[in-house]
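Take a look at this one chain, the form predicted on its own, written out in structure tokens.
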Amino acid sequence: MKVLCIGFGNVARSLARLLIKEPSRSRFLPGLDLQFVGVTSASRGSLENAQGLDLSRALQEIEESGRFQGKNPDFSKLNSLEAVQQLDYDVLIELSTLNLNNKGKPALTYMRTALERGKHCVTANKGPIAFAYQELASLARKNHSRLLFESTVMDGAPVFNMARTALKGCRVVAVEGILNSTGNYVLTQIEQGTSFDEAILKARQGGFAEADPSHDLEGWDAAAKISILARVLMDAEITPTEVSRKGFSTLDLNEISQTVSAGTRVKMVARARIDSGKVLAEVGPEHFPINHPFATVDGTGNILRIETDLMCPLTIRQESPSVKDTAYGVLNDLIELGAGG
């Protein structure tokens, strides 16, 4: 498969390391024949080579200098949209920065353009799926392409893969969970007596909090994820801006450390449910008894509970996910494409 990758941040570089350094660890990877014909980045430059670029060199240049070098024979002046429009590739891997303020664009534009050209799309970017899943899925069907996005929720845990392959015939009627690692980590730290500012600093030092963590702490990241779950699993057309949302600013942080001694824990929970035939979604803080499954999720952990009409509720729990989990989710989607799935 010829691959065009948009974005070369943490997830893309982790994916590159998996492909370059660890193929022998998996019985699946030797049969996955990927040829990167382009990599573009808004801040790090672009590379292109129709015969396959040197991914090891690309990774080394970014790790050593933070951008692709002009002396690289694969260096290109193409921007991301031009690459999507012009290059010859089989699958677009969209890993650019999430932009909720612009309703998923420009990533949405890249994916729409690729699908219109009959290319497959794999993404970890929440924006396009949260704002336009139905449109993109329709384009994929029309042009005989695949649209895969396992890493958009729970860092590559098999949420959509499971629903697609193991819940056939079931109707999902509700989903709920702790979906934002940064917010859960901060709450755990505050419970342990750490100040809010120090908890944020620790999250940044751990590499899972942005310089501006407001999207995580005010529920926007969780709103995007619950929108995706509602759209994909419940066929709802709900966007992050339509999710009822309460964030850290609604909490009394001084009381959080006292809740455990009172037998409860505060968690930021995202929910979507069917109410009078309509899917409603919300994000906000809730108190749980100390023995509730959600109350036992510490640090950067995540948990998702899926309720259907035919089975008892299913729960997926993820402990301490990292960027490598997200990269694996992308890799798993590529493996599915390579297998003709």
Given for the second form:
Number of protein chains: 2
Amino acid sequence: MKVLCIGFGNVARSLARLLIKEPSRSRFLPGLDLQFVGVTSASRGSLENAQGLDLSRALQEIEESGRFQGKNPDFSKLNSLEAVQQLDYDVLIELSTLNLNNKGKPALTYMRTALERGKHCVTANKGPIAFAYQELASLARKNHSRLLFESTVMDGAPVFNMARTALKGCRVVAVEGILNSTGNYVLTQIEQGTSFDEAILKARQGGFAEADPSHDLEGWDAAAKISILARVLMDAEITPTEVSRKGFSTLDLNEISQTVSAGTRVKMVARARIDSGKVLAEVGPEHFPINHPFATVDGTGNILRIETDLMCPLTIRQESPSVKDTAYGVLNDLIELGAGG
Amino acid sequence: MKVLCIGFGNVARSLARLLIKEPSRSRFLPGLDLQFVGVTSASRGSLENAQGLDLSRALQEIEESGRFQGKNPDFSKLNSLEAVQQLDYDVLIELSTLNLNNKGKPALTYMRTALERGKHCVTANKGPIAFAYQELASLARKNHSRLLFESTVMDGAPVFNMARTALKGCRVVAVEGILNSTGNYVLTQIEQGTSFDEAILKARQGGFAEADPSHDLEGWDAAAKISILARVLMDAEITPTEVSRKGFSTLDLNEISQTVSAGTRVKMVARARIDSGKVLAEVGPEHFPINHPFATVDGTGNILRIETDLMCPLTIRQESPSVKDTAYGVLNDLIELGAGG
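Please move on to the form predicted together with another copy of the chain, as the form predicted on its own is already shown.
Next comes the full complex, this chain leading.
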């Protein structure tokens, strides 16, 4: 399978390490043979090689100098859009940075272009799915290609792969969860007596908070994820900006440590439910008794509860996910493509 | 798809109701068309009709008189083994009663026979999978048929469908869970001040305890389930009798209510892990702090935690499952067969 990868940040590098570290790739699936024919990025340069580029060298160059080197025989002058339009590949892996302001573009444009060319798309980028899942899914059907995005919600935890195979015939009527790792980590730290600023600093040091953490803390990340869940599992057309959103700025941080001594926990919960035939979505703080499953989710953990019309409620919980889990989710989607042909 | 169903107890009847209540079966999958060509039972008589038997009438006869009637035009003199050997069907649904003493027989014999004839097998019966998964899986491969058993562990909750699609490439290194609903219900009742005998009575009235509850309370059900998990997810050849097992008879019931006031919970946990290259499995009581995910599982709830070498630990939790969930798991397996061709 020929792969074009857009973006070479943490997730792409973690994926590359996973593939290089397992030289017997056949471990992942009999017959899964991945060949990277292109890697492009907005600021690190691009690589291309129709016979398969040298992934180890790509990784080494980025780790040593932060960008691909002109003397690399795979070096390319193509930008991402040109690569998506011109290269010969089977699957586009879209791992560029989420851009909510531009409603998922330019990633959305790359994916539209790839699907129109009949290429499969795998993405960990929330934007295109949160803003345009139905359009992309329809494009994929029309062009006999597949659209997979396991890592957009709860990293590699099986949300969509699971729903696709194990919830067939069910109608999802509600989803709710703790979906933002950074926010939950900061809440857990504050409960333990750490100051807000110190908690942010620790989150940055741990590699799970951006320089500007407001995207996570004001609920935008969770809003994008609940939009994806509402679109994919409940066929709602809702965008992150339409999600009712209350972030950390609405919280009384002193109250949080008090709630702990009172035996409750404050958690940032994302929720989508059907109200009078319409899907409503919201993100905001909620109080839970200490013996509630959501109250037991500490640190960077995530949890998702799914209600359907046929089964009893089902909950998936993930402990301390890292970028390796996101990379594994992408790999699992690639394996799914390899198996499905 | 022509279906032969062995057993017409609670699960089979719940499945029949699910199919009859949804006359537009196409809801479950475009093109899934189920035709019951045979239903056999050990004590309720049998039915057969190569053109598809009348499932509503079958259900009505059992509900009204506890057995199929001789005047039913579908009435048959075939016993289960004869039906498995002689009828023309695509998939065997094995729903007879679990028999651990006979190491999964006679269900195991029915499934061997069906697989050897190249028929698919779907089962909610733990015995054949707990004693002979590897043999049956190998028979299925050899005969180009499929073996599915989602409902054997955690009713219809997606354990195996999920693992098959979403844990590809991972090696499972440990599983642990609360897998027996009756036992957990009785523990929760005792914690709330109900006596042991009263708790058993309430469990029977709720329909989730047998006349002789020792199969559940002495850990045999959980031992069968952990054997299945160890076999399927960790490729161990372990039988329920080889599982180290401590049941309710090893518990000090007075202690249970005391642990609640001390802020902990006693739970019956089934566990399989790799120790010096060998898979070890055990079932027994364990204490958990009140904020542990396992401590939050009340009543008939179930939980399963899976550790792999590639992903962070993953937990699946199911609230208040009923026989309808078991039936849904069987239906999901049938949908999977319908999709896979």
